[in-house]
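So this first bit is one chain, no partners, the form predicted on its own, shown in structure tokens.
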Amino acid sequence: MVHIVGAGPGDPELITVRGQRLLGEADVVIFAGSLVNEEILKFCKPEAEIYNSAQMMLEEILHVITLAEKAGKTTVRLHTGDPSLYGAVQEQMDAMQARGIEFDVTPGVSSFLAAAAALKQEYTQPGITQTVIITRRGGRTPVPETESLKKLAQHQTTLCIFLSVNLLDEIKRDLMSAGFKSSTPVAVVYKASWPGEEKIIRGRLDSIVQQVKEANIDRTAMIVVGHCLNSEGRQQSQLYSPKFSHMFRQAKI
């Protein structure tokens, strides 16, 4: 059996209870070494075979999994964050299905959620936005033209931009051409949740590029853009208002 497990955003304690249990039971562990905090491997049993997929190609990963299956071993394929986002996991699942290898998926905490926690921020706020767009800017992996940052930014929602901090200057131009003002608040969270390594840079669209350069951040960072980061104009939700009734409580005013 192969278990695809989301390792969480960096802090070893943010792996799920199920993910930790599966990791501790695994005979073979293949982890995404370019992004996963290696401290999480402390949950593995001492005799586990451990492979770093940062140094492997798809066929090599599948070869290790296939050998483990033939030997009756349990494998954990450990991905960063949640494997459903930018994990290149679909091609692995498709290949395992084609080979008749049984697998399951354990979700994880994504870095965009860890970034919100670091910022002490709610992305969806009454009167500001009720939508979060998760995206990236095109680079070595292209983005469909229909999903270009310029087009998505026209919605003026909260934007969580992955894998693109090295393209921050281009992102700034895209967002401003889409209608975001230079004063729009922006936050960049480097290694969200990683103990002792997390950094938070807050600024505006017209200042954030220089701030991030001065902080020497060029990878492993989440970019958050939107008016949810602005304390002005916030409204309270109806959920806890004494004027609001729902199935669990009657209005008191």
Ligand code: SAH
Contents of the next structure:
Amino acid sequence: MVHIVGAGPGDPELITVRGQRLLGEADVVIFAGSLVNEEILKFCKPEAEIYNSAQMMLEEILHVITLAEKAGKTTVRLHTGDPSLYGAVQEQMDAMQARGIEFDVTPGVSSFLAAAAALKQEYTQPGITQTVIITRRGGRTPVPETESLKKLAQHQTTLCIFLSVNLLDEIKRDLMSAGFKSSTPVAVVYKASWPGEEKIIRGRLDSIVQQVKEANIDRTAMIVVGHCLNSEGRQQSQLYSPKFSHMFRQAKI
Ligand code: SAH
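Return one more block: the form predicted in complex with the ligand, after the form predicted on its own shown previously.
Up next: the whole complex, starting with the chain shown before.
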């Protein structure tokens, strides 16, 4: 049996209870070494066989899994954050399905959520935006033209941009040409939740490139853009308003 597990964003305490249990039971662990905090491997059995997928190709990963299956062992395939986002996990799941290998998936706390926690920020706010777009800027991995940043930014939602902090200058240009003002607030969170390593940079579209450069951040960072970061013009929600009734509470006024 293979368990695909989201390791969470970095802090070992942010793996799920189920993820931690599965990791503790696994005979074989294949972790995404480029991003998973190795501290999390402390949850593994001392005799577990541990592989770092950063140095492996798809076929090698499948080979390790197939051997483990033949030996009746349990494998955990550990992905960073949540496996469903930029995890290259679909091809692994498809290959396991094709080979008749049984697997299940345990979600994880994605880095865009750890970034919100670090920023003490709600991404969806009444009167500002009710939508979050998760995306990346096209670079070595192309992004379909229909979802270019220039197009997505026209909606003026909250944007969480993965895998792109090295392209911040291009992002700034795209967003400004899509209508975001130079004063639009932007936050960059480096290694959200990693004990002792997290850095938060807050700025505006016209200042952030320089600020991030000065902080020497060129990877493992979440870019958050949008009016939700603006502390002015906030409205209160209906949910806790005395004028609003819902299934669990009657309006008071
Ligand atoms: N599946 C992962 C994303 C993998 S892609 C998830 O759900 O978070 C790798 C990108 O995720 C990085 O380039 C960076 O943009 C972001 N990322 C991963 N961990 C991060 C962290 N702790 N803090 C900020 N960004 C992070």
